[in-house]
Structures are given as C-alpha cells and as structure tokens.
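First, one chain by itself in structure tokens, the form predicted on its own.
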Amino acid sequence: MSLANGAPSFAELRTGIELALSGFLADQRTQLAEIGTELDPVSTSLTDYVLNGGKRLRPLFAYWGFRGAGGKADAAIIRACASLELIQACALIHDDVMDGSDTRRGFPAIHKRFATLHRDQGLSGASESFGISAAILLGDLALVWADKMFHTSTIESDALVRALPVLDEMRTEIMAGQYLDVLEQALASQSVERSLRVARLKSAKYTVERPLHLGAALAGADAPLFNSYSRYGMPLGEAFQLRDDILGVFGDPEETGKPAGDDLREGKRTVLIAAALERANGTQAAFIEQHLGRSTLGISDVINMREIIMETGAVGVVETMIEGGLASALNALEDSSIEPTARERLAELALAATRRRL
C-alpha cells in the first residue's frame, strides 16, 4: 500500500516517518563528525532519543490534516510532517531538565546521560552542571534541526511559505506553555482552570490542533477547514493531556517509561491535582501539599497520594472531562468538509490518543 494517497495504517505511516527521521539524522551525524569527533555523543544521543520510542502523534495529525484538505501526499510531505518529532524532542529534553526527571521512555534523560559521560571520562567540574548544559544545547539543536528538516523536505515553495506562520505560532505557544507550567508550580496553583490553560498551550495546541493546521496549510486549505480542525483538535488535545495527567500519577512504568508517581515528585500542578485539592478535606489537602514536589517521595507515599486523589473523586472528574473532550472532537468531524478517508483516520486517532492504544 502506498503511504502517499491510499489509506495507510498508522503502523505503515510510522514506518515512513521513522525512515525519514533516520535518514535526516544520519546526514546530521555526518555534518557534526566533520566539525569534530567530540560531537559524536551529541549526534548519537539525539539520534537515540528521537528514534527510540514515541507514538509519532504530531506527524500523524499533520499528515491526515494534509490529506483531509485533499492534499496528494508524497515523500516530501512525509518528511515535512516528520520534522515535528524534532520539535517534540526539544520540548521533552528541556522539560526533563526543568522537572529534574531522571528518565524518559525508560532510558536516562539527556541531562542524566551527559552527567554520566562527564563522570565516566573523569572531566573537571560538576557532572550535573555539565549534563544540564549539554541538555539545553541538545534541545536547542533539535529545534534547529526541526527547521532544517522542514526546509529541506523538498515541498513546493508555495506550500513552505503557507506553512511557516503555523510553525511560528506553534513554537511560540510551546514556549509560553512551558513557562506557564513552571510559573504554576512556583505559585502552587490550585485552580483547575489555570491548570487547564497550561494544558491547552503546552500540549493540546501543539499536539493536535497546530499539526492539523500545518497539514492544512501545506495543502492550501481554506479558513473553514482550519476552523473545523480547531473544533476537533482543541478538545481532543486537552483530553490527550488530561489522560497524560492521570498516567503521570497512576501509570505503569513499563508503559510510561518513567518511575511510578513521577508527576508527584516533580510537583506538577495538573488538572488532576487541582481537582483533588478542590475536593479534598483539610487533612487530605495538607497531605497532598506536604508531599507534592518532594523529590525523595517513596513508593508508600506515592500509594497514599494515589489513594487520597481517588477518594476525592478527582480521577472521575478528569475521566469525565476526557470523555467530554473526545465526544466534542468526534462531533466536530461530523460537521466538517474533511475528506472522508481522513475523517475516518482522525476519528481512529482520537480514540487512540485518549485511550493510549496507538
């Protein structure tokens, strides 16, 4: 089956995306090697980070956003959509530094990986500082490479010009959302609405809505289709992040690639935590506030925190929000002028994204 204009499965599309990414990253490895062999750990680490794991949701949404607008896909479109994974790599690498996360997708986070390299090579200075500095630079490099992969995808120049404003908006929203996330933790926010605002910017828009807009722009879609994609993408993106909030507390480390209860150790002011605090009694709220954000949080405290969150009914509240967002997204598809095959695939993606079965 052609990846271009048939009805490829998600697995087939992911294979095409992986091939585009691996080819691009191999070229970048060559360029860094020409600068100096000292950069070998940089290219190796970024290649491993990008290719080992990830559901490729953003490229999938961009691809079906393009197809939904009647676009005829080819290898250049696959490559352009795949470049979004490098923006995702930048966001995750920097996110792990800000959160002090030890792992990502079951492997050491980039800053931990380079701290270990520093110690193993007996370099001078502090290993942790070296690791953080390296991770900041690698995240920046991933963002530069995202631009480069997109610009060199060989898409037509008119499509490139149409798409660039969407990429600009996406990157601005990501950084704004990241800052607001840091700020909410510093403010010790207990507001569901404020936490949801962060989720919209940090995840919802750049996971679903903006990739769809990118695909639509590449295809030269008109304004009504962009609006249809927003009506589908925003509630779905919120539901996706809310599912992530639940997994950050209750998820299986074998599936999430992070230690049990890692969001609790990091002090994430998610919608789940805000909903729990709104509904908690004095004793429950005091326990949450005392333990939330404690890096030494043990498994027994994680279990106690989970029990309290369940007792407040917060999980049920968030699950209801997820189902509501999914329903809104699916309803938006019924009213749209999206090409029929793409509409079917977007409905499947909505279910997969909110139930993590992709």
Contents of the next structure:
There are 2 protein chains.
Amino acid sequence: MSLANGAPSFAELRTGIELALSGFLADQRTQLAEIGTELDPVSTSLTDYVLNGGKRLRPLFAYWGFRGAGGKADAAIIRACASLELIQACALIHDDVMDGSDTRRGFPAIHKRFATLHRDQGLSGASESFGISAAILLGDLALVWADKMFHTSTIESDALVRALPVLDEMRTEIMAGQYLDVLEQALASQSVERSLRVARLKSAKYTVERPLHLGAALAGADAPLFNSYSRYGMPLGEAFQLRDDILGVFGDPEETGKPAGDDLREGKRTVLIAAALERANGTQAAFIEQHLGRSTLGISDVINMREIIMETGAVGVVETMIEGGLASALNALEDSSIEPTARERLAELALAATRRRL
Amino acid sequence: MSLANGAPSFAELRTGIELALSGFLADQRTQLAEIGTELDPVSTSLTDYVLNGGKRLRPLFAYWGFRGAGGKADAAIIRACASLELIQACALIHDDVMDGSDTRRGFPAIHKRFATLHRDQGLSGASESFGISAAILLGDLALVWADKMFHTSTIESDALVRALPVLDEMRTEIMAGQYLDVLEQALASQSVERSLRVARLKSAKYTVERPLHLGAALAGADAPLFNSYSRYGMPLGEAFQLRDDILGVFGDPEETGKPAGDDLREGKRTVLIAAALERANGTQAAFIEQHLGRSTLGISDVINMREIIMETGAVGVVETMIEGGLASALNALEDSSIEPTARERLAELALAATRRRL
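Please could you give me the other form, the form predicted together with a further copy of the same chain, since above is the form predicted on its own?
Full complex below, order starting with the chain above.
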C-alpha cells in the first residue's frame, strides 16, 4: 500500500482512511441486513454520516504518531487509526441530540433524518421522539463499531493490547469533557480558566494528544516519546479549539458549514466568550448575556455581538493564546527522537489546524 | 478466592461480582475527581445505579460458561464477567431516556436524577434537557467503562484477544435489538414472529447466549461447546423474555419493582400482546389497541386489560412456549462436554430465570 510508508500527503491519507471506513461499514451493513432489512436505514445513515466530510484529524494524528515512533505502517494500521472516526461519529450524533442541532456538515442530523423517516412512513407515535431514540442508538452503535473496527483491523495482538488503555482513557476523557461542557453552559460560566479546562479535555486530549499516544502505543514507543507528544499535543489542541471558538462567532458559513454566529445562538461558553465577558464594561456584558444562547438570534444581532466582542479586545487575546500554543507545539517537535518525516508532517498539521486551512 | 472454583452459590457469586464492580467504580471515581470535582455526581450516580440491585444474570452466565468449558476461575475472571453489568447499565440508562421512564428499580432514572440536580442548584436552561443530556453521556461512559473494566481485569492477553470479538457481536446485537424494539412500537406491530425476533436479539443472544460464549472464549473452548451453549441459551433466553412479558402485565409491583401493568402503559409490543391480538375478537382487539400505550392508564384499566388478555388464551400460549423453551435448554445441557458442576448450575439458572425466583 503506497500510503503505508514514504511521505503520503494529507489528502492521500484521508482517501486511505475513507476507503478503510467505507469497507468496514459495508461489511457491517451486510451483517445488519442479515438480522433484518429494517436495519438498512441504520447502516445507511451511519455510513453517510461518517463518509460525508470531516477533516479526519484524529486518524491523521494517530498515523503520524505511529510513524513518528518509527512504526512501519500498513493497511492494518490505517484501519486501526481510521476507527477513531467512529468514536467521533458517536460524539457528534449524541451532541446534536443534546444541542438540538438540526444539521451537521450541511446535512440533516441523525435525529432529524429518523424523524423524517418516521413521518414519511406514517409510523405511530411522535416523530421527534422516534428520531431521538434512533440517534441515541446509532451513537451507541458507532461507539461499539469503533471498537470492532479497531479489534478487527488485523494489527498484531501485542500492539492491540498495548493500545487498549489509551483508547479507554481517551473515551473516558471525551465523555467527561462533554459533561463538563453541558454543565458549563448550565452554570452560564464566565471563567476563562474553566472554559480552558473543557477545551483541554475535548480538544487537546481527545483530538490531538490521545490519538498521538495511540499511534505511539501501536508502535511500542517508550515514555519519552509519549511525553514529547503531550508537550506538542496539549498546547496545539488548545490552540485548535480556540481557533474553533473564533470561527464559531466570526466564521464564514461557506467555510464552517454552519450558520453565521452559530456558537452565539447555542450559547456556547467558549474561552472567547469568557474573555469577552471578563473584559466587557457593564453595557457590553449586559448585551452579551442578553443575547447569548437565544435561538432566535438574527444576522443583525450576530453582527452586533461580533462588534462588541471585538471591542472588548477578546479576539486579540485569543489570537495571542493561539500563537503561543502553536509556538509551544512546534518547540516540542524539536525532540530529536521523532522520526524526521513525521516531525515535518506534524509541524504542517499544527499550522494547518490552527490557521484552519486544513 | 473462594468464589473462584468449587461450587459457589448464586448469592456468593453475586457478592463477588458486586465487590468487583464497586472496586472498579471507586477507582474511576477517583480518576474523574482528578479531572474536576464537578464530575462527582457523574461517578456517584453511575455507582449507585450499577450497585442498586439487579440479578447479575449476564455475569453469572459468563462465569458458568467459563467454568463449563473447564476454566479455572480467579478474581480476574470475576472482574471480566462483572464488566457486562456496565454494558447493561448503558442499555438501561439510554432505554429510560427513550421510554421517558422516571424510575428504575424503585429509584429515579438517571435523567430524572440530573434534572433534579439542575433544579436544586438553580442552574440555567431547562432542567429536563440537562437531565437527558447527562443521561446520554452517563450511558456512553458506562459503555466505555465496561470496556475498561474488561481490559484491566488482568485476565491474560490471549484470553482478552479471544474474547473481544464476542463482546463486539454482543454489543452490536443489543443495539440492533433496541432499534428494532423502538421500530416495532412505532409500527404498532402485532406479529408474534416479529416480536420474537426482538426477544431473540435483546434477551436470548444478549442476556444468555453471548455471555456464555464470552465465558467459553475466555476459557479457550472449541466450536462444539459454543454450539451447545447456543442450543441452551437461545431457547432459554426467549423463555426468559416471555416470562418478563407476562410479569410486565400481571406482575406484582413488590416483586417487579415497577408499577402494575407498566408494559401496557409503555405500549410494549411483546409476544404476549401479539398473541393476544392474533387471538382476539373484534371487540377485544379494539379494547387492547385503544388502551395500549396510554400513559394515563389507571389500575382499573390495567385490570380490564389483564382480563381481556386472559380471555384470548394468550397467557396459556405463552406459558406453553416458556415450557418448551425451558425443555429445549435443559436438553442441550445433556451435552457431555460441559463440566458437571457448571451443568448443574446452568440447569438451576434456567429454572430460576424462567420461573423468576432468582
């Protein structure tokens, strides 16, 4: 497999990851159809959802984490890394239910899709409830299939057993992070420190550090490399989330795939919002608190909110934090034990992920 | 460990299983508290939920499946078997959200518990939504912790790798079964055959056959024993579910821990209901369809429904099916390769599970 070694581009790797996912999902679809053809919408929806876009960041970090530890990649490693996308599918499907988000990457969220199926087939009971039940179960199934894809990747048993504890920590952290995120919104928190803690769990650990550790564990790396990956991954993951915070308020819908100012409508307690509230005068703070989380927020409210957030200086503060995180991450890559091609690619990933041109 | 071999009673094994669960959960609680003390309600609720009763059927079948294959049990095996209770916790927590059930084993359901926490702490937003989000995440966490408990049970790597595919199938089947169950209710299905298929996935495979296979895989058993366990487990699991169907309509609340006729209120499309509808005359069928799934169903409605279901002869039909399933299960135990103590215990489990004196 040409992707296995050498210096594949991100686009080549993404294609490899997507082929692995579509192959796995086709097999599961066959298996579910043997149980009953009524399960076809389950496998079709999950397949569409997983294959419909996404930056594949976690598999990319896992792959380059493996290569950075000197591992010789093969198709089995690509499959093992790709399985992380199914954990992410679970997180996103359940997230959309919790947030009541109707779309994901421009397509209907899973709960919406099944509510529509319920209506179209004239089933009995409430369509919304059916959609939510289906989405809860499809999220669960995605989590189970992540395991299955990893277990059946045909990586060696030793590598498998070394990697399982990393997956366990990773998944505990993402669920804990999601709970704290929900709690922060309910607390209407305005602390930069508390928002950063959520960013550390949900983005830094889950998106960057743990995938790198997974790759390192698969390659049988020793402790110093795990540490280097943490020193690179944690500040980078934080910076990555901070970029997301800015895009969630200021991003172009054509680029983000979400309506303008969507984070404001959802009332997300991001570091950006916390920084704005910390710096705001009385009038500015009152305006933000009054409008944040209002689902009816129109484009002119979004523009007003943007202006006030700019005026507080919060954007500059967050941009400085992003630059600092990126610098720390690049600095950690100087660790000489990381294999040179991987080091180069990890530097590129750091730049791309924080400047969001990936 | 005295439970490890010899012929421990079900009560002794249950105590061993519960000790293993409480030890594991205490460790997770410490770990979550290190992330943030706001996670205390997460670990406390999950611990209470898992330790508050339950028949521990799946770990018992896994344990005796292991012993039946000639395995020498130790504390690691008890921990590995006990981890199945965390998969079940995920299924129940998510089930309660989907059904809108407020109680479980006489205590508030997880989503109710977190809605109360939200109200008591005067948090912002809707308490019900907070409760549902928390329950979705706690269910996910239970599923992740099931893996973690299994992986860290300290069973040997070979046994671990042999067992993973069984866990993958088991969890795919339960999620598929849950979806078909939700779909059957939405289809207002009245086919005995379709209801039986759900019972096969949710009860026969998930509760009996797969736990036995897990034990067999842990012990390194060969194909004929897996087959014997299927021939015992499938009819027994079906019979077990049919007993549940009868208890869901006719059971004593003091024994079932649920309000009288709870299945009728939830509108469950059980084999019992399907059999009643197949045999009902026009008036009886109309009465059943009119009342089934009405959440306001009072005790006098429940008594009327019970009478009509009795009159159709459906209870007799289902009791005959239970007896048939039990006989097939006991017959399969005659397979001489099952270790004698285990065979005896599996016969006792079959009787106890279908007569519900466990």
